[in-house]
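One chain comes next, on its own, written as C-alpha cells: the form predicted alone.
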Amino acid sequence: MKKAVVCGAGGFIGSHLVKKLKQEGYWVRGVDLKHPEFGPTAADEFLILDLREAVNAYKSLTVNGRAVDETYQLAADMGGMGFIHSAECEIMHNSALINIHLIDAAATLGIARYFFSSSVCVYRDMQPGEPEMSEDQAIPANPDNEYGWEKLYAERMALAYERRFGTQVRIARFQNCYGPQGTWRGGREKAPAALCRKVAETGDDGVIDVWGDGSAVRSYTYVDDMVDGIFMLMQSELHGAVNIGCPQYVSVDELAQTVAKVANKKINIRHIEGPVGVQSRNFSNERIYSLGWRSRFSLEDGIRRTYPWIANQVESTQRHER
C-alpha cells in the first residue's frame, strides 16, 4: 500500500483530495494547522502542525522513521479575491516558508513524488478573446498580484530540487475550484462560494452585490474535476507546470445568473466597487487533455452539487441566529 501525505488537507481541495486518494488506495496522512470544517477528514492519520516550521515539514513526511511514497503539497495562505488583495504580505511570508521547507523535505528524505498546487494567477493579464496561453507563456512573468508571484517562485524551486535531487516534482496550475464543503463566507471565500451565498441570502427578485462592473471573465473547475486531474497528473511522466481547468469561460454577471438559476430565484445585480482582479485569463488545457483527462462538469452541472450545500449552511446559520 503506497503511503502518501497531503499536506493543507483541512482545506477545501486537499479534503477532497484526501478522500480521492483513499478510493484509489492509499494509506494517507493529513497535514493541516486546522481540521476540515465541515466534516470529519477521510484521512488515516491526520497531523496538526505548523508548516512555516522546517521540523515540522520533515516530520510531516515521514511514518515510523521512512520516508513516505507521495506528497501532495496544497498548503498556502490564500482566499479569494478580497483575501488576495488585502492579505499581500501574509501570503508571500507564509506560503514562501511553507513551500521552501516542505520541497527540501521532501528531497532531502528522498521522496518519489512530490506535487505542488500552482495557479493560473501566475499569468498575466489578458483581454476576452485573446488565443489560450500556453504553460510556458507565463514567462516572461507578469502576474496580476503577489500571490501569483508567490507561486511562481514556489514552482521554480521546486523544479531547481528536482534537477539537484532526482525527486520527481508534478505542477498543476489551478483555475478558480469550486463545490461543497468549501469556505462560504467570512472573506477567503471564492466568487461561486460568495454568490450562492448571496443568492440563498436573498429573496426572490432580490438584489445582490457584485465587485466591480460584472464583466470580467473566469473559467471555474468542479472540485471532483480537479481532483481527478490531479491524481492522473502524479501519475503521469508530465513534466513542467500544466493547467487544470474547464474550458466554459463566463463573466461574473453570467456566473451569478447560473446560481440564480439553479435557485430558481430572480435577481437583481448591483455593481459596486471592490477588488476584480485581472480582466480574463485564457489559457491551454492541451497538456492536461494528452492524459485523457477532461472536465466533466460543466457550471450548471457544478453549481447544482454546490448551492443546495451552501443553502443549507446559510438556512441552518440563520435559525442559530434567531
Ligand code: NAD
Contents of the next structure:
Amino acid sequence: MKKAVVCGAGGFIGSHLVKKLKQEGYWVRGVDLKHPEFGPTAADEFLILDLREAVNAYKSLTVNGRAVDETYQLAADMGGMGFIHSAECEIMHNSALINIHLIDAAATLGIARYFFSSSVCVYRDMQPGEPEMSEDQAIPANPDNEYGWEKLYAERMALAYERRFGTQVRIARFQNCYGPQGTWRGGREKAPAALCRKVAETGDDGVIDVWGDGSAVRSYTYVDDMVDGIFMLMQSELHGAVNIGCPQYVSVDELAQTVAKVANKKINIRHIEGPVGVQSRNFSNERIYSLGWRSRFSLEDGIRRTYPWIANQVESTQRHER
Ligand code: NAD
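Having seen the form predicted alone, please provide the structure of the form predicted together with the ligand.
Next comes the full complex, and the chain you just saw is listed first.
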C-alpha cells in the first residue's frame, strides 16, 4: 500500500484530497496546525504539527523511520482577497518557511514524488478579451500580490531541489477553488463562499454588498474537479507548472447572480469599496487537458452543491446565537 502525506490536511482542499487518496487505496497521514473544521478527517493518521519548524517537516514525512512515497504540500497561510491584502508579511513569512522546510525534508529523505499547490496568482494582471496565457508566460514575472510572489519562489525552490536530488516535483497552479466544507466566514473566505453566505443571510429581494464594481473576471473550480486534477498530475510524467481550472470565466456580478439563482432569491447588488485583485484571467488548460482531465462541474453545478451546505452553516449559526 502506497503511503502519502497531505500537508494542510486540516484545510479545505487538503481534507478533500485525503478522501480522494483513500478512495485510490493509499495509506494517508494528514498534517496541519488544526483538525478539519467541518467533519472528521478521512486520514489514517493525523498529526498536529507546525510546519514552519524544520524538525516537524522531517517528522511529517517519515513513518517508523522510513520516508513515505508521496508528499502533497497544500499547507499555507492563506485566504481570500481581504486576507491577501491585509496579511502580506504573515503570508510571505509563514508560507515561505513551510515550503522551505518541506521540500528540503522531502528531497533529502529521498521521497519519490512531491506535489506543490501553487496558484494562478503567480501571473500578472490581464485585461478582458486577452488571449489565453500559458504556464511559461508567468515569466517575466509581475504577480499582483505578495501571495503570488511567494508561490513563484516556492515553485522555483522545489524545481531546484528536483534538479539536485531527483525527487519528482509536480506543480499545479490552481484557479479559485470552492465547494462544501470550505471557509465561509471569518475573513479568510474566498468570493464564492462569501457570496453564498451573503445570499443565505439576506431575504428575497434583499441587498448584498460586493467589493469593487463587480466586473472582475475569474474562473471558479469545484473542489472535486481540483482533487481529480491534483491526483492525475501527481501520477503523470508532466513536468513543470500546470494550470488547473474550469474554463468558464464569469464576472463577480455573474457569480453573485448564479448564487441567487441557485438560492431561488432575487438579489440587489450594492458595489462597495474593497480589495478586488486583478481585473481579468484567461489561462490555457492545454497541459492538464493532455492528461485527459476536464472539469466536470459548471459554475452552476458546483454552486448547487455548495450553496446548501453554506446556507445550512448560516442557519445553524443563527440558531445558536438566538
Ligand atoms: P486552507 O487555508 O483551507 O488550507 C491550508 C491549511 O494549511 C490550513 O488548514 C492551515 O491550518 C494549514 N497551515 C497553515 N499554516 C500551517 C503551519 N504552519 N503548519 C501546518 N499547517 C499549516 O486553504 P485551501 O483553500 O485548502 O488551499 C490549499 C492550498 O492551495 C494552499 O497552498 C493555497 O495557497 C492553494 N491554493 C488555493 C486556492 C483556492 O482557491 N482555495 C487557489 C490557489 C491556490
